[in-house]
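Only one chain comes next, encoded as C-alpha cells, the form predicted on its own.
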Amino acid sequence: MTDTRCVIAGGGPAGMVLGLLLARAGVAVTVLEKHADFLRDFRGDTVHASTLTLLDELGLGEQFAALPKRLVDHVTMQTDAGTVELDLQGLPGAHQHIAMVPQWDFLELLATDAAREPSFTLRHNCEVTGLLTERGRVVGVRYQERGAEDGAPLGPERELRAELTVACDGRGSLVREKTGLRSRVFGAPMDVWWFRLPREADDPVGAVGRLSTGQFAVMLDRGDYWQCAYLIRKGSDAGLRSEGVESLHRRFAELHPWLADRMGTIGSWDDVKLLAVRLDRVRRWYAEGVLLIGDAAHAMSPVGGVGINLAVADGVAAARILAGPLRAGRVTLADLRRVQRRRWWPTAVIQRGQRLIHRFVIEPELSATSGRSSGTRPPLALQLLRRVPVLRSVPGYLVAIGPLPEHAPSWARRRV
C-alpha cells in the first residue's frame, strides 16, 4: 500500500491538468489511468483559445506549437436559405483560433512535463474499482492493475490512500457512482455518428456545418481528412443502421454533393462510431474526501466542442483552490465547495446555451420531413447572425474562450 496526498482517477484533460499543477505546487499526486497509453480515438480533439493561453502561461506553448494540428479561425454554417460565417479572428489575446490536435498528443505533452516534477506519478493500466472509506470520509481508492495491453485480465485489488480523491473518470464515472452523488439529467434530442472522409487540397478550410431538410452535419478540417459528425434523432441508431451503410452514403451526399464520390471510403458500419449524447450536471460535486470535476461532474453536449476546455478549466480552478489545503494536509468540505462554486456557473451557462440550441435549432431540424421546401428559413438564431454581423463574435467568444476562463496560478507558471 502506497500513500499519496491526492489521487486522481482518470488521465484525461481534467486529470492531467490537475495533476500537473498540483505537482508544480509540490503536492504528492498520483494519476491512475486504466489504459496502457493515450492512443485512443477521442473524437473531440479541439483545444480552444482559453486552453492555448493556459499552455503559454505554463511555459508549454512552444511544445504545443510543434504538435501536428490544424488551426480553425472561422466556422461556416450552410443552410438552404444562405450561409452564416462565424469569425474567430476578433477574439482577444494571442490565440484567435481553435486548434485541432490529436488528444493523445495533448495528453502526452502534459504527462511528459508533469513527469519532471518529483511529486508526480502517472500509473497506466490501473483501473479504479472502489473507494476506501473511514468514518464516512473517502480516504483513497481500490484499484486493479491490468496487463501490458488493454483488455488483459485484472490483477489483485490494491489500495492507495490519499487525503483527497478526485474523480476525472468521465461521464460513466465509477467514483461518482460509489459516492452516490446524483445528476440532474437534461436530455438531448440527438445522438451523433462520427466518421472520416478524405480531404483534398482544394476543399474548404476550417469547420463547415450544414443544415438542411431534417439533416444536420458538421465537418472539421483535420488536414488530410474531414472529421465528420452527422446528427441523428436520439435512439434511432439501430433502425438507421438496419437500412445499410448505403443509406448514410445517400444522406450525406444530399447534404454535401461534392463529397458524393468519397462516400465509398465508408465501407461498413464499423467505420461509423456512435456517440450517445448526454447532457447532465451533478447537483453536488463533492463529499468528504472526494471531488468530481470534468465530465464526471457535468457531461456536455458536443455542441461547440467545449467539453475538453471546461474540463481543463475545472482542473485549473481545483488546483489553485486546493493546493494550499493539500500541502497543509487537510482538505475540508468548505474547500471543495469553493471549487464547485467557482466552476458551477460557467458550466450552467454553457449547458443552458446548449439546451437552447438543442430545443430551437437541432430538434426542429431533425424532426423536419424531407417534404419541407428547400427555401425554408433557417432557425431564428442563424437569421439574427446573418442580419446583425456584430453578433457573430458572441458565439465565437463563448465557444473559444468561455464565460469564465481560468489562468495558471503564479506558482505554476514557467518561463520558456
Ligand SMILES: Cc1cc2nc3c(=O)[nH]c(=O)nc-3n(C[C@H](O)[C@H](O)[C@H](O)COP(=O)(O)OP(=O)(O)OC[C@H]3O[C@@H](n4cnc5c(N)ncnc54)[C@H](O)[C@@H]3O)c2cc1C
Second form
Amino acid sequence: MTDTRCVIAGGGPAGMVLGLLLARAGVAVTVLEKHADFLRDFRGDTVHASTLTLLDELGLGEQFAALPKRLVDHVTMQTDAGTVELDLQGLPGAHQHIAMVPQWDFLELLATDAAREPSFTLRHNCEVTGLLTERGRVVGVRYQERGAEDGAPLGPERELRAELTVACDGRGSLVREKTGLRSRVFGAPMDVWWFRLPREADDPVGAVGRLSTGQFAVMLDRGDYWQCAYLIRKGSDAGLRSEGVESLHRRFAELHPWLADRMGTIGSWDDVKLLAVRLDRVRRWYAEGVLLIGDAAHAMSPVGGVGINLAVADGVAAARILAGPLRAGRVTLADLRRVQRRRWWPTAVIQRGQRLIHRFVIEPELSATSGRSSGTRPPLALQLLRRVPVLRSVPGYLVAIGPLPEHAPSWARRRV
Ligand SMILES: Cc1cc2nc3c(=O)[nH]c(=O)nc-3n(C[C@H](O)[C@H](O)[C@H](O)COP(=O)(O)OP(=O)(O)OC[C@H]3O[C@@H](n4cnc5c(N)ncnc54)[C@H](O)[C@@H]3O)c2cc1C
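Show the same protein again, this time as the form predicted together with the ligand rather than the form predicted on its own.
Below: every chain and molecule of the assembly, starting with the one above.
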C-alpha cells in the first residue's frame, strides 16, 4: 500500500464519514477496517435527524431514503403508572423522525459514494496493530492483512505512513491504547442483553420502552423483527445465565405479556449477546500526528441511542477543521486541539445527561430486583414529562438533533 496523507483506523460511522469528507476535499485518505464487511448485528441502527440532514447536504438523501428502514416519530415509554410519549414531530428542519436502518446499509452507502473519489481507499481485512513513531510523533500505522475467508494472516505485518492517523476504532480502541492517552471512566449501573424477537403486523410501531419495578427494556422496530435491549445490573450476566434461558423468557414476558408466546424463539443463551456498557471520555483526544474521535475518544452509554450521531458529528467537524492543513501537508497540535474544543462540550453534555439517567432512572429501578422496591411511581423525570407536555420535546431534541449538530462544509456538498 502506498503512503497516504491521512490513515483512519476503523470503518465505523466516524471513520467512514471522515474518510468520505476528506476524499471530497481531495485529501489522499485510507481507511483500514479489520472486518471483511460491515455486516454486524451487534451495533446500533439509529440514524438521527441531524445525520439525515447531513446526508441531504452531501447529496445522499435520496439514496438513503431508498434503503429499507423504519421511521420513528415518537418513542413510547410504558411504566406501571402509565405511558409517556416522547414526540419528535415538533423537531425543526426537514426530518421529524429517527430512521432505523441496519448500520451495515448506512456504512455501505457511505463507502460506495466515497469510492467515487479518486483519493479515497478503503481496505477491508486490514487490522491496525500498532503505531509508527519518529521523534515522538506518530507517522502512520502498522497493520496486518487477513484472509477474507478464514481471517488468517496474509504475509507479514506492513506499514502505512501518513501525516495524520485518526483513531476511529471504537470503544476498545487499539490506537488509544498505544498512544497512552488516558480516559476518565464514569462507570454505569447496567449491562445490556441484546436479542431479537419476531415482529407481527399488528404489533406497536416505532421504539417501545418498558419500565417496571426492577426491570427495564427497550425494543426497536426493525420491520419483521424486534431488536430488544434488556437491562441487567452490571456484572450480573453470569449469575443470571446460570438460571437458564427460561428465566429470560419469564422476565421478558412479565414486562410484555403480549410477547410471551414468542419467547421460545430464543432457544439458548447463544441467541443473547452481552453489551458491557461503558461510559468514558479521553481527557486529551490528540497527540503529535494522531487524533481520536467517535467511541475511541468517548464510549457512550446506549441511553438515547446517540453514539452513531456523535461519531458522525465528530467525523464532520474533524474533516472541516483538518482538510486544509492536510492538503497543505502539515497538521499541528493546534489543529487537532481545535477538533477536541469543538466536539468536547456537546459530548460532555450528552454524557452528563446519560449519567443522570443512569443515576436517577436506571440504577433505582434495577436495584429494585435486590429488594429495594422503587414502588409503582415512575421516576421523577418521567413523572415530570407526563405532567408537563411541553417538556417532552426537550429529550427528543437532545436525542434526535443533539446540542451541536454539524453541517457539511460547502466543499463537501453535492446537489442530487
Ligand atoms: C449492541 C449495541 C447497540 C447500540 N445501539 C446504538 C443505537 O441504537 N444507536 C446509536 O446511536 N448507537 C448505538 N450503539 C453505539 C454505536 O454503535 C457507537 O457509538 C458508534 O457505532 C460509534 O461509532 P465509531 O465509528 O466511533 O465506532 P464503531 O462503530 O465501534 O466502529 C469502529 C470500527 O473500527 C473497526 N476496528 C476496531 N479495531 C480496529 C483495528 N485495530 N483495526 C482496524 N479496524 C478496527 C471495527 O471493526 C469497527 O468497524 C450501540 C452499540 C452497541 C455495541
